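Shown next as structure tokens: one chain only, the form predicted alone.
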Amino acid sequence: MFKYTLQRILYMMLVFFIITMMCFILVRMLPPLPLDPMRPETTVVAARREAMGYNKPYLVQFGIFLKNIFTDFNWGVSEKLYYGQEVVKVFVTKMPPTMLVNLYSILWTIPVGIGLGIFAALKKNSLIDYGISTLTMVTISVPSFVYAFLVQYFFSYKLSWFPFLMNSGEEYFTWPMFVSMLPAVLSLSFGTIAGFTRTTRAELTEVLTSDFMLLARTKGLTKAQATIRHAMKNCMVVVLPSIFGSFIGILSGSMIIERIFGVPGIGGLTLNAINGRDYNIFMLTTCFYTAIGLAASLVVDISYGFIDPRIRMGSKK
């Protein structure tokens, strides 16, 4: 298990390095943004460009870029959106709303999704099962931004329960702010609920028809006892890793959802950086999303070995 984990970490670092290098070189091949001589921050931006070797070969620039990150965690300064400000400081201020919106979404979608999956599995081949399965497939097939527009239309426009956009300010733990986050939370929830429902239903249905479940029933256990003691335990071998991956992924957010509901998070910052050609911000957010995706897949893979001791990842026969 240790050998497999070490290999996965090394592979993850290699993939992260390659993606970062490709993005860096492609970004630096673009024409640099013109400096504004009328602004006092221009001296800071010009000095940073000189320190990062903008006039040197791309590989040399990439080496300077990595050195600045590992020695001082210096990602440069914003050259357009937040002119002259440290990219890291801007990034940190955008993190809380992204984390909260996704955390609120996951905290209630996990029990709802797993509960629906269990209910559908226990009612296998019934109208309830067919209805839940059909609704799950339709929900997964629809993009999240479609739900965003539906939530805005019904809950914000027709019913006037929520505002159209998230409230401004940094008082994230107040009730008005929480209410303003709910449209984005609901929009992110539909696909997650459907995913957990489908996974739980498929795994539990397979476990309920296994031979050891028949043996448990013949020993005198009721259906409820056999399901809780044995079936759910085996079903969680597949469900729990996806939960771990979801919690790692709460940092990533959803760029489109954040843009639609005006969430001042990392997603909106990334889109603004792309549209505004703020290359340093784009590099930081791109590396961040890449790291989160790789870390989530790593946690999911490794968690299988800890949840089910029968699994021996990376072992050779």
The other form holds:
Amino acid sequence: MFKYTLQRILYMMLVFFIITMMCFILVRMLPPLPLDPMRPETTVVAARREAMGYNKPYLVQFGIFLKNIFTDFNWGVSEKLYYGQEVVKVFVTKMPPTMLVNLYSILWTIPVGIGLGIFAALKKNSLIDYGISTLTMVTISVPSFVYAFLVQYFFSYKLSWFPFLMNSGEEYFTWPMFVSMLPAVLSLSFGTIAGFTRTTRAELTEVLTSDFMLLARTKGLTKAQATIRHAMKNCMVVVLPSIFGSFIGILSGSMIIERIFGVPGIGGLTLNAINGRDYNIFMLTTCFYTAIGLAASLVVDISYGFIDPRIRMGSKK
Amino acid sequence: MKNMEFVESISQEQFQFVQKDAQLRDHKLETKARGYIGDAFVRFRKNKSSVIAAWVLLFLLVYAFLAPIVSPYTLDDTDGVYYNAPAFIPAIAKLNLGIMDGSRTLPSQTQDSLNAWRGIAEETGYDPVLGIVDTRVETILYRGQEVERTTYTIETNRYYEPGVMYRTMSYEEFEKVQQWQNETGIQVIYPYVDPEDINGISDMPNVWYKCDNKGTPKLDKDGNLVPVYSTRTHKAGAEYNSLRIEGDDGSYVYSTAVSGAVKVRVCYYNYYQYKNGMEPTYLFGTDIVGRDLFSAIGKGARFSILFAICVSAINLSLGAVYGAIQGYYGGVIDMALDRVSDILSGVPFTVVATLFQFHLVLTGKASALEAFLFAFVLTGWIGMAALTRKLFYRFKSQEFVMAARTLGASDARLMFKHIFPNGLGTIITSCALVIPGVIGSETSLTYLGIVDLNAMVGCTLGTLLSSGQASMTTAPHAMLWPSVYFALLMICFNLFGNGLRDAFNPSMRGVED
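Next, report the structure of the form predicted together with its partner chain; the form predicted alone has already been given.
Okay, now the whole complex, with that chain kicking things off.
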């Protein structure tokens, strides 16, 4: 298992390295932004550009880029949005809102989603099951920004329960801040709940029809005991990895939700970097999103391997 | 034993031969044989939600293709006054059903503003006020004294609200409007009101009565508005030989001169009819630039659907070939190709789309649409390739393949003639699930403004949603209809696709209970 894990991690790092290199070269091939000579920070930015080897071959530039990252985690300075500021520092200030919003959303969607899934599976082929399943399908299909519109229109505008936009400021653990995060949290939740419900229901209905469930009942367990001790365990083989995957995914957030609710997070930063063509920020967020995506699939793979030794993808044995 | 005795007791005459003359042969099967497609269709029909989704989907598709044709407006018909206006169809509005009447709710209106609305109603004959929803009496502090003030929440017709507006037009156009008035008998031009008669107010075209310097009407003792139309003929812009309003003895002036043109007061509702040849008719209302939402949604959706079909067709063929090579040859080739697709699938789609926009569009090498298409094609085929690869692994070691190989079939023939058709159903039905995915990402990216297709296709669902969201509180309909259409499209495509996939999956045969 250790060898398998190590293999997966190394492979993911290789993939990450290649993607970073490709994106880096593609970004550097773009004509650099003209600098504003009137601003005092321009000398800093120009000096940084020189130090990063702007006129050297791309591979040399990439070498300098890697060296800067490995020696002092330096991703360059912002050339447009936060003129002259360290990209990493800007990035770090944007992390907490994104993570909090997604964390709150995940925390309450997991129990609700799994609960609904179990409920539907136990009532299989009843009216409740059909209702839940169809609703799940519908909910998954509707993109999150439609929910965001609904939440914003009804809860923020019509009922005025929540503010339209998330509060700015750095005090993330105050009550007003929490309330102002709720619309974004809610909008993100519908799809996640439906996702968990669907996975749980599909897996549990299959497990419940297995022979070992019958055996568990014949040896004298009640239905509840059999379900919790035998069915749930097997069902979790699939559900747990997807929970781990979602936990990694909470870091990346959603650009659309962040834009609609004015969450000062990473999605918004990326979007602004794209529209303002701030390449250094864009490069950092690109690496970040790539790493998150790869890490999520890595965690899913490895946790599958841990939970269920039958599926060790890519392992020779 | 007892039975035997019973049988023996039956006399011989009572027996007779069965089928003595008849020949025994199999009956011909009277039911029709069911093919693969027919079988799938039967299974599809059992899935009620998919069938409903299929019908709704058909309706949505028909809408997308017909709406821009049926609608009297094109995307270029924007209106600077009737923007963000709610649904309005004159014929239905006249029935007073409370729908399609262009109504919106305006809170905190005072008695003075009610008089102003009345002014518009009396002059143009179109009463903007549909009804008073709520009356509220509150005591407020005004200059140190407590004053009771009544405010009203009223429902107004957004299309009658503008009332009369100033328009500066050339002499020829002024002539043309007069001619049109004579032909149709609809009053567009209303008598001019000189600012000098209304306390120097020059930015309130709807004031035609005696008022104070804020435009608040001064009523006469019967509570009527007192007209102050201009009779200063020396200020007239051009001759006027057309319809005159009621109460005009021929002395009213209908225009004033401004540097080489005339400035007139036009009733916007009628001016609109003059310009467009019809009354404003908007089934879904208008968007933020005054476009007909009915046709704009159709246009945006039509683009999205065609684009998605195009993308999935390309990805389907690319992915099928790639996956076929991977699955058929296996081993080192499979591994090498797998690494390539691993790397490509690791790049977030937003990044791919952005880089394509940066590299191709900003440098002018390709249009936004082409760059967008490339972005979808670059990573979109990976799912399809994985699916094909799996199918090939399943089929390639089966007997029929070996038989074909023994007969000397080439690799390409084996791949695409013998193995591929077996998985065709699965592959094609998975397309029905790829299409909503493409529509979803296309809409997200145009919504975020990362990809700007407006110059190419006029509008997309994403841009409609984005502008609708901006005016959510004042014009909820501009957000509602695109969202409803989009959500329905996604739901139906997904339900339909799922049903199709299950129906074409032979392992599902007979499982349903």
